[in-house]
Amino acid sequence: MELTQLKGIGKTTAEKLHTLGINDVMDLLFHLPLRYEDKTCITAIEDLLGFSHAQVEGEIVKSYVTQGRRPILVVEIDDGTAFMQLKFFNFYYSQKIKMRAGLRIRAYGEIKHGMYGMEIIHPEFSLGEKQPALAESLTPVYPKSEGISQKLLQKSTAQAVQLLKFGEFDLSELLPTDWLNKQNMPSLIDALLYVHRPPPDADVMQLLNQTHPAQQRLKIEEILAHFLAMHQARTAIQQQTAPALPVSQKQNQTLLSRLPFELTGAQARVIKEIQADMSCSYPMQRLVQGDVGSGKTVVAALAMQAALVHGKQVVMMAPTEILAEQHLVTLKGYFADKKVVFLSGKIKGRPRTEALAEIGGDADVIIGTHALFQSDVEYRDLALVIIDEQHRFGVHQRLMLKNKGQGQKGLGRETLPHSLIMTATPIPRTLAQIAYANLDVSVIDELPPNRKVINTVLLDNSKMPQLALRIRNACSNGEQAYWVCTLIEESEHMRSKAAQDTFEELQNQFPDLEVGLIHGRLKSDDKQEVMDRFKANDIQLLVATTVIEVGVDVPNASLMVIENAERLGLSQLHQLRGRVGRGNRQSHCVLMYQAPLSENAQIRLQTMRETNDGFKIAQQDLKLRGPGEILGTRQKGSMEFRLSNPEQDAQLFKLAKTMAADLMQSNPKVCDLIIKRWQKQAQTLAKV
């Protein structure tokens, strides 16, 4: 049913609703409340509790406007049990006139402790002796976007609920009735009616905490749809063909003999898992996650070896030029006897034409950025795709690169390349199992031996002189330091300017040190020159933007200063800190901050000071920011749960995962219907 068939929704409003994913009336039913307001009763002022929401009613005793830096309309009311204040920071003159002493007022909002007792700031209110009847049920509050009012959503959803009651929708029950009864969950229709219009006797706390059986019923089907889509994608991939690329221990040893170190046990285990996958005739789909400095590049190189010994091509894509260039230098050292080609968006004209010809010809290892999946890039015989820092690429970008390997024929079917995606951003195990249920997950959970723990300290911006002394002492001892500039603005131009200003200030402050500068707007050759000079210790102090977050490896750098660290998330802080501590020296990370700090910022910085364990940091990050941010904002779609939360609903996720496996075996038709109901793009998104 079209949205415009509902009262109050015209073409323009319908288009605005589309931005919320509401394309028809059925979608309205599945646009579920975020929370509820209890307007079913009046609470006595003397019984009010701070930091809760409540509805009060009383007589206006007086109203006045405070004369300060910002005028505030204050309305004092009395309900016979106590006095309280209603405050309006934005008000009209006519509103002030209406708030006359002696009038009755009903108000709803968040209760706060004010200077003169309880208060509500900007309450919803109604004036007059004759007040409307109290609500018969909790009032749902829906997710909304710009141009769409809460009132519109409430009225539109109410109409959709009425249509559901009258049987206008085909919402057949897809879950087994006996299973629902066993779990004490209602049917889908009963659950939808309940969450949109909870009855007067509803358990308010359960609803507010998202633990009511009706909410659990909707959550379980939503989670089930996610696992089914991932399960289907995994099965579909396993039915595709990929080149079988077995590799012998002797062939591995050829590469291992070139390494100046021994593999850790975790690296050896993960390499074995990868090479076992690549020996199969269906595409590998594996995620490798490892903490900063755990040695993922070597693991990637051993995966490449399995393809290269068969004369195949491999490609490695990184999100930034500086990281791609770092991989280029490392892998050229590992594969000195192979043709290694680099391609990025900044390579133009004749050099690009030559690179494209090599990629289509005798190139063995191809390294680069997003330029690798452009339409004019054609590979000779692509058998392995490695994507580093995968969360920085959108799902469709990853799919485009993987599709570059399609087309070669095998067993009468098109072949796909093997896929290995890597991340140095640790993801809590439970979240990884949910977000990447269509992938095999390997974890490098061991750091190289003798790696010293980085000492992390917090320093107020006002204590700059102490920091200057620390930098001077480190550099005079032959060590090197990073100074990372952060900005709230997302503009690369603004970041570069801030770094330039800091660079000039530090040059003046440390005239006896060689100070360097690197940022995203530098040309590729200039960036490489700066990094080469820093690696050679020609530069002692490197001023940088967060472009150095991943990939930069300078063992002699033992001091990291991050200014305005309170502006960065835990994951980014941990990645930046990982640029030091890569050699034998004791390393330090100084997190500079501007007081006062928000509660979240305090937690983030304290977490950084207390632990170097990336997985513990990721767990704390999950609590603070939620799963969508941890996985990267560019993964939008792959983890868009309307109701469910992997952290809060861990048991439901566990239950749904088991149920998904059973349903795929017993009733594949129902699986398709569940996916279609909840995830319109699930099958596309689960391919990558």
Ligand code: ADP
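None of the values given here were measured: they were computed from a predicted structure. Numbering follows the first chain given and starts at 1. What we label the rigid core is the largest C-alpha set whose atoms superpose within 1.5 Å from one form to the other. Compared with the form predicted in complex with the ligand:
- Once the rigid core is used as the reference frame, the Cα position of residue 80 differs between the two forms by 2 Å or more.
- Once the rigid core is overlaid between the two forms, residue 39 counts among the residues whose Cα shifts by 2 Å or more.
- With the core held fixed between the two forms, residue 67 has its Cα displaced by at least 2 Å.
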Contents of the next structure:
Amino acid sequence: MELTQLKGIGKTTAEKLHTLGINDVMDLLFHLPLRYEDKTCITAIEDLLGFSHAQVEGEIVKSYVTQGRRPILVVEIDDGTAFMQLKFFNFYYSQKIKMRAGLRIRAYGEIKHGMYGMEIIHPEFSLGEKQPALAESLTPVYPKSEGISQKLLQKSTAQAVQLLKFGEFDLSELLPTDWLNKQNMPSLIDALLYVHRPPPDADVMQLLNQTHPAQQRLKIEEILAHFLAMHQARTAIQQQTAPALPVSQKQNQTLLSRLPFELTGAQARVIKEIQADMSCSYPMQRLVQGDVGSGKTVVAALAMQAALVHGKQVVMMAPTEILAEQHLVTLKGYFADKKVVFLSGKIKGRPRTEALAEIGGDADVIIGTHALFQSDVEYRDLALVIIDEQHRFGVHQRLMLKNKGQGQKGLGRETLPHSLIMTATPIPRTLAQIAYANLDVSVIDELPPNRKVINTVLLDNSKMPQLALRIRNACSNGEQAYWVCTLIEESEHMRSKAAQDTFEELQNQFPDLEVGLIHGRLKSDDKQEVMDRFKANDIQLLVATTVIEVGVDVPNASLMVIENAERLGLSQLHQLRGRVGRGNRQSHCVLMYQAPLSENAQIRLQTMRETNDGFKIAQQDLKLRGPGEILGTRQKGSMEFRLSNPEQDAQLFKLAKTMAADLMQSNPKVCDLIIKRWQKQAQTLAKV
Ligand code: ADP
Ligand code: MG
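Now the other one: the form predicted in complex with the ligand, given that the block above is the form predicted on its own.
The next block holds the full complex; its first chain is the one shown before.
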């Protein structure tokens, strides 16, 4: 049903509602109140103690405007039990005139203790002998957006609720009644009616805390739909074919023997999991989570090995050119006997044509950035797609790459490549199970041996001079340092300019050191040259913007200075800090900040000082920012629950997970209907 069919909603308002994700009247029913006001009764003034909000009614005794810099309109009322004051800081002269002594007034608002007894500041009120009837249910207060008033939302939901009562919408109950009874949850329709217009005796605390059975009933179906959709997406892919790529111990050993180190237990385990997947004839869909520096690249290399021994092609995509180039160097080292081809946005003209020909021809390992999935890139025989630092990519970019291998040599059915997704954003397990319910998840939960814990210190900007000594000490010891400039909000141009300024300053300050500069506006080749020189220890102090945030691996660097650390989020700080502590010497990270710190910033910096453990940091981040932010803005879509919150509703998520498994067994048809009902979610989800 169209929104415009409701009274009071015209075309413009409908459009504004669309921005809230409300496209029709049914959506409006799923736009739930944030809180409630109780206007179902009048409270006597003498009983107001202990109320946070209340409605009173009495006679105006007097009204006056106080003298002073900021005049206040004070209205004293008496309801026969006691006096109280209503105060208006903003008022019109006409309002003052209306508030005549002797008139009846009804007022609703937050109850405060004033100097002369109870008071309400800026109450909602109505004047006159004849007051409207009291509300029959609690008054819902909806999440608003610009240009849409609370009144409008209340009026339109009231109409929607009436229509719902008269059976206007197809909202048949999809969950088994005996199950709902057992959980003490109402039917869907009853739940909707209840949350929009709760009866006067409703447990308001429960409603406010979002734990009322009616709210739980709505959430559980939303969460169920999520799990079911994820499962469906996963099953759909499992029904496709992929090349089975078994690999022998001996074939693994050829590669392993070229490594300068032994695998950690965690790396070995994850590689086993990946290779087991790849030996199946349906596409792998695996996510590897490993904290910064846990050694994901070599895990990727062993996944590649499985495809390469079968003469297949593999592709690895990185979010930045710097990181892609780094992978190129590493993997060329590992696969010296293979043809390794690079493709990124900077490669144009003739070299690009050549690269494309090789990708369609005898290339084995293909590495690059998102340029890899432009439509004119055609692969000869792609069997494995690896996406590094996946949280940096948008959903669409990932999808496009995944589709690349489609339509190959399949026997009637589509053949897909295996896909391996790697991320350094440690997501708490519970959250990962929700966000990645369509993927298998492996965790590298061990760092290579001999890593020393990075020593993190906080330094007030005013103590900057102390830093010079630290930097000089480190560099004269043969070590190297990063200096990270972090201007956020501004343009890349501004960021680069700030880095340039810092670079010049530091050059002056350390004439005896080789200082380098890298930022997003440098040409690719220049970036590469700077990185090469830093890797070769030609540059001792590297001034950088956050372009070095992901993946960069220079084990000899042992000192990192981060400017304006108080402005960065926890996970970004953790990623940046992860650029040091990659070798076996003691590393240090100096977080510069400008006092005074907000409470939130204090917690963040303190957390950074106290722990190096990415999972602990993620847990704290989750508390501070919520799940949407943790998964990265670009991935928000995958976690956009309308009603539920993975952290607060952890119990419900657990319950829904078992329920989903049961329902898929017992009633697949109903599963489809549930997904369909919550399709908005499902459509976004299926893409992940
Ligand atoms: P990530 O991508 O997980 O942040 P990298 O793959 O860049 O980490 O590896 C970080 C560093 O650790 C690299 O210099 C790599 O050579 C090294 N490394 C990886 N695995 C091991 C291991 N098992 N033992 C010692 N060093 C390792
Ligand atoms: Mg990496």
